[in-house]
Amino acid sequence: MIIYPVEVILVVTGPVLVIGAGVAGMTAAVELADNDVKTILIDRKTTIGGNALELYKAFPTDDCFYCFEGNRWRPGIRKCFYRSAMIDQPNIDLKISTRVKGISGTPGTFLVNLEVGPQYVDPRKCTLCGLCTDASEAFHLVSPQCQPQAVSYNPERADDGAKKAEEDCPTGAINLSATQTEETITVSDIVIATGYHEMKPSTIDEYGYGKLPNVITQLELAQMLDPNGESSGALLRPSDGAQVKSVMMIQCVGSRDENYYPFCSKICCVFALKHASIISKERNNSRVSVVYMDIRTYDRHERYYRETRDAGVEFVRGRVSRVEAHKDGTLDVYVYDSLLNKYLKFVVDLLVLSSALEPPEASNELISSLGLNSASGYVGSADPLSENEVVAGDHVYACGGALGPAEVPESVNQARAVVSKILQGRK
């Protein structure tokens, strides 16, 4: 009798770890969970949402950043992520205030050591009654759309009211004595969705960021324009709260610059034009000008450029040489116009810097510990010449801003590509 060798196929069935709970991470977690895959979703912050939580309106739809295409297996065309009840999804284990401390093991059976920060407020018990936020400034609601729907506690702002809030909390959700813990989990696959950060250009002297209060970044402008922000959406000068009548935006601050980040941050132009459109149309007809090297509005975003020009936004091709502040809060901005070949002076109330979008600090640690390729500090594809952009290694994937600056639809598509790859490996 001839005995033929039997091919043994290893079917991976362990849980998947998703690092980062922004748009890409949430999309991957929800779709994996809907396909009955146990998923551990972690984020270093006390609430999930990533950059989307800070950016007000989303391009290209101009909706709330939390309102975009939902899961295809759920009824309805659009879905608000903060209503998707992630903390109640049985296949998602959500861990906030959590970061990866170390990774060992082998692909398919990774051992991941997690550092879980103090859980001062139990999101399953918090009812948003408002008692603690009234009692102490140490408690605050990050956003009306935050998920989990619970207040956050900042121990650096602790006061007598915080202790009283703990004692009086009707559901016992507050524990000011909570401490940091560690745990080790075993996962079959790792999805890196750590997003990006906005560079704080305090080291670029010619702009005066960090020294002149009326010089801000695009992210700070987005928070100012948000009706849920401190100014309730009013465009006010940070120095004195006066109404802003003129705004200048400076593109490519720190990006396309060999001294900082040589790459183009891809979506900064669209950020700026989105805000220029909002200001020129919705904020008392404030004047807006944009100083640029090149306007890069790829694909359907060209409409932002056309609409802002039609709305009266002024575009100046050139570079800023210096910024000077006056006692009345206004700024003199000196610009070299490369088309006119001359220097121009503008007087503005608010200077907005479109800063480079840089990889988060955790990227280097993950890239090193997993032996991944690096692409200007972001996670690189395992095979840059292939079409498998989201495959970073054996059982390791990346999507969204972890691969580099990306808009919402692109992040969602990449997250779905990751899910497809993982599901294919489990057939």
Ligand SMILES: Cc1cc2nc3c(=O)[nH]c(=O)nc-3n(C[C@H](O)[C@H](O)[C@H](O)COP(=O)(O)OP(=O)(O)OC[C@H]3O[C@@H](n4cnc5c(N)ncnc54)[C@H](O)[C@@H]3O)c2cc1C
The other form holds:
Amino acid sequence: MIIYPVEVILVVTGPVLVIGAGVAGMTAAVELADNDVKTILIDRKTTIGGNALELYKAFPTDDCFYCFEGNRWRPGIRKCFYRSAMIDQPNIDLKISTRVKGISGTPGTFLVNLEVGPQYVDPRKCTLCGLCTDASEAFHLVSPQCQPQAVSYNPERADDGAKKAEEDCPTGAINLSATQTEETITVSDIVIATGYHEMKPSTIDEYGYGKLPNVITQLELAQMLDPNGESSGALLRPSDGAQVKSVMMIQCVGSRDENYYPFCSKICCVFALKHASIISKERNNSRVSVVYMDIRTYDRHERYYRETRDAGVEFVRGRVSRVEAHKDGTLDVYVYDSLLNKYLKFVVDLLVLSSALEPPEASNELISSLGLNSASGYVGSADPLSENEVVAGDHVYACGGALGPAEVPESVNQARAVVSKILQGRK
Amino acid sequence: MTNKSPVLLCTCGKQLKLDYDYLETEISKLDLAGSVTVHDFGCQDSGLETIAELIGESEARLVIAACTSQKIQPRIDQYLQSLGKDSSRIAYVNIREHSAWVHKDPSEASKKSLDMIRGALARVEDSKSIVSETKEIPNHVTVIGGGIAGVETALSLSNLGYRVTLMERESSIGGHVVQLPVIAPTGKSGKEIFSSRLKALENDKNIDVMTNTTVKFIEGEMGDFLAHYISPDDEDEKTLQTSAIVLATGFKEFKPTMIDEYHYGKNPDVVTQLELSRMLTEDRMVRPSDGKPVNEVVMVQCVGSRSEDYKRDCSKLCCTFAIDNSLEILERNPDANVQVVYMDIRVPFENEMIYKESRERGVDYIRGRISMVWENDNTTHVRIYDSLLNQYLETTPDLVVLSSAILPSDGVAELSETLGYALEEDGHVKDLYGKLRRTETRRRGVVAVGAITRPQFVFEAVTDAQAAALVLHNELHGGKIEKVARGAVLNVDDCVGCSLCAQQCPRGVPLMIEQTDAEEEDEAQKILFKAAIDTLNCHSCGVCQSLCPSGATQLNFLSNSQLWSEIEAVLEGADHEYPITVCFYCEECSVSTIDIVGTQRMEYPASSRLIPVPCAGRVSIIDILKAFEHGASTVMIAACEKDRCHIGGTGNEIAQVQIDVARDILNAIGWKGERVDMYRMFSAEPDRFTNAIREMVKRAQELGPTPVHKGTAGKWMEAVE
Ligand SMILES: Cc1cc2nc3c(=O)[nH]c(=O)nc-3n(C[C@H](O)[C@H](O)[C@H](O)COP(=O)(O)OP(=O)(O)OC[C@H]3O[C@@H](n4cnc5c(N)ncnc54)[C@H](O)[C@@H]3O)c2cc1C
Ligand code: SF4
Ligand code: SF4
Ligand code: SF4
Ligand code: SF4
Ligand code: SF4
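Having seen the form predicted alone, please provide the structure of the form predicted together with the named molecule.
Let's see the whole complex now, leading with the same chain.
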């Protein structure tokens, strides 16, 4: 066997902060931890997983949304969120309900001020025994797949039952008097994995979103279709709970639109057709039509376009001009069909808006406090000429939705690229 | 020495509705049970301490009956590891999600729990300690293809401490990127983008670049591949030993000569988009036919793509390329007139803004199709069907540019013959798992980056390369691999040389090795090839074990005898009055589905008995028949969805074959094949499991007693006659 001489100078550097624990942030954290890098993973919510937790089934594999890539010691085995044991990984310090308050210092030694929200339930102690959720409305399980596997407490719903649960919790996991704290950490690298946010299109008058209950977004549709959700996956009209017989989807809501976001949100055509496919094939054959400008099912995602056409989904090229609600709960949708050059009227039970994917709230602050480039409000790469999309600055990286609308496989790949770059910088 | 194991029974803070007195008494009566400890919190500090004490009682044997091992095992492993104790012989029984939470009647749930604990005791009795092993391999990787993806992978690997050999078929490196006049969204030429990497490559002592070098085939396995190649200075084939392979052979543009209507190949003024790129890069913006200036251009999108006749899917990049090239034409000739004929314009994210700019600068977009290109009086004529106006248009452009499909480069299929990675229908290298495992292939130690996996923009190919370098680093550990050798172990003496394991292992781990010095008296009896399995490369699925006719290869944590004694123990006392359904479930998507059913407190019949296996492919026909032999009424396998095998391969397809054969056997011997079935599931749809188990329980009741229950088993030969 040949052993090649390679000079490796190990630069010992500090821990890495990963902001945002969606699929991208979790992947980055686990890969770093496996490579012996201390990692602080923060998320502003009580449950990690990000958008994925609410999205049911994922293209391109059409299985759950709730997993990410496993780790080095069991190579390649993917991990459902619930069994990812993020609170038990040796090199990961997971901080939930935590946000970044300020960043100072210099690349390589950033001083990050963290605001850590009240830790009402100790995730290491909670066993999900169910005692508190039976006793009080203030406790609930966000999702059976939530990570950490622990109940969440909502102080706004505090009641006597909650007090009693605090006393009775068999493991003493509950501390209702917990308060917010602050801490400052020193890290050598920062990974931004803050994801994206689905725009709430209530400002676009013609669709009636926010006013008409049967007008929803794709994310809301995903939750309706989820068998673990309220309606057990049945497609029911929000207004009256009646069975939905016809659905219309509208593409490019707030995207490709100078008044909102000029960019294309890239994945909404694919997930709209994924939903259209589920509805037409697996939900008692409701009728689906899609109003679009261009159908953008890149690469092998074209399969969804073929399959939905074969399943009888109707595609209308044009724009919606007006939506009116009837007393019986149905909606009249007026569409200008640019192929037929005609105005058409459709009567539907449910109108689903493929709303723009916008940068999350804190994106702008992070970009300005770290002096990064902005790509339409998302994190831009430091040097576009290098084509290194994940390198956002000196010792600053970004992956997943934080870089712009991305699908899960891309997010994971980017997270791995970030870890690769960090490790390369340390060898 | 004892073969008994202590048992820890967890009450989950006294919240589980099980009869613990009954369990304690009954377990204490079992031959294989040592001490029985009832504990309120197995997962908390006090529980961990108790576990650490119990682990010392019987050579590290221990059965923990608590909630799902998927949650507590990592914590327990870690705790024991920190104390230097062995956790590899612990068997977990899920009496919470798989029993107490899903069955109303506490006595039925307790009975089920007891049966499964009895099974785990049987499995633990014969278990082995699994220890860490080390091996050293060359810290050397071979990259095939010197486009931007290959070069970036080489640079990343070098930065991670590897020696790299980069082999390129052409005389220079750079691939397609250096032919592109502009790279969206940077606006810079491909050459500029490539130049800094070229410099880094030249200065990198860890990277050996070999141009004019063609890889013929590669054999071996991760850590010990042998690449056979030919290089120009030597006619003979040469070889290179290497630990891992990076496929970066890129794409080729479809040449649409066979599509009659475009006249490509017949009319020199009909070119492809890549040919136009080259013209722009070389500053030759004239008509190829006669060197006259180009003023009128028609671009045709989706040539060969999105077509049932050629490539079904979209090539992703060509809309952006067409727009970039249109702008580049206008840059050079502001008076030029560019028309783009399209079905959908597909430009992701901020490329939309470039699309908008091109419209503002006068590029004309016509939604429709080209119906014909012909020549008349030395002019090119094009007939366009405009689907928005529903009419035909005719123009006489100087140049017709076809946005032709992007296909994988030649030679991937040939290399896969010995390397064994899987291909997509479109000929690209297939991801190990589409949702999460890009760049990884079915073959361990082989990654694929850039356009060989799918059409990719340059920045995506660069990300791919960086990610793949990490994937390989995670596998090769810098050449010093130290890990727990949990997986298949081969007893060479038992191998009969059938090569089933080598053919069917989802990750290509077993190799058939020529037995050069086998000394057999009888030439005819001599086994020429025998298998070899490197346990450290194994993915622990057990497919080879379930197929091996002689039991030569077995998982070291779940041998045949372990599983058989578990089956027998679980089914103790099973009869027709309380018909039992045995469910073998994979410890990947199936365990998750069953766990989530528990967390959701969904109910299903308590006559089910669940037996874990690492992958559905571990279950053999014999395992299934053993379950019937010991009194099961029906048997099911719960597996991941088709083509979503966690191992990345074919575990659940192998399981399907086992089920099909088992059903044929049952039918042939008059036992009714419906007694066995396979179900696929994932946790987002938990009712897939409850529906499956209800169906199998229903069949158990309807099909009535089996010949084992009736005492007529073994007389089936008469029955068939
Ligand atoms: C309707 C819909 C359907 C989709 N369907 C698919 C599909 O089928 N297949 C597919 O591949 N992709 C799909 N996607 C895209 C997919 O959701 C994303 O690719 C993926 O979830 C991105 O993961 P992420 O980790 O980058 O971001 P996120 O999931 O958004 O996670 C970001 C995390 O960061 C946290 N965070 C944000 N800001 C801060 C801060 N300042 N401090 C601390 N924490 C912060 C958030 O709480 C969140 O947990 C879909 C998207 C939508 C909207
Ligand atoms: S009572 Fe305590 S252990 Fe039980 S679910 Fe509530 S917080 Fe968790
Ligand atoms: S992906 Fe489709 S729906 Fe979304 S913005 Fe782009 S074109 Fe519109
Ligand atoms: S990118 Fe555009 S031209 Fe290329 S196949 Fe897709 S839709 Fe057609
Ligand atoms: S257990 Fe699976 S991965 Fe391991 S050698 Fe056998 S078939 Fe291959
Ligand atoms: S690993 Fe878990 S989350 Fe992922 S597909 Fe399987 S069951 Fe679903």
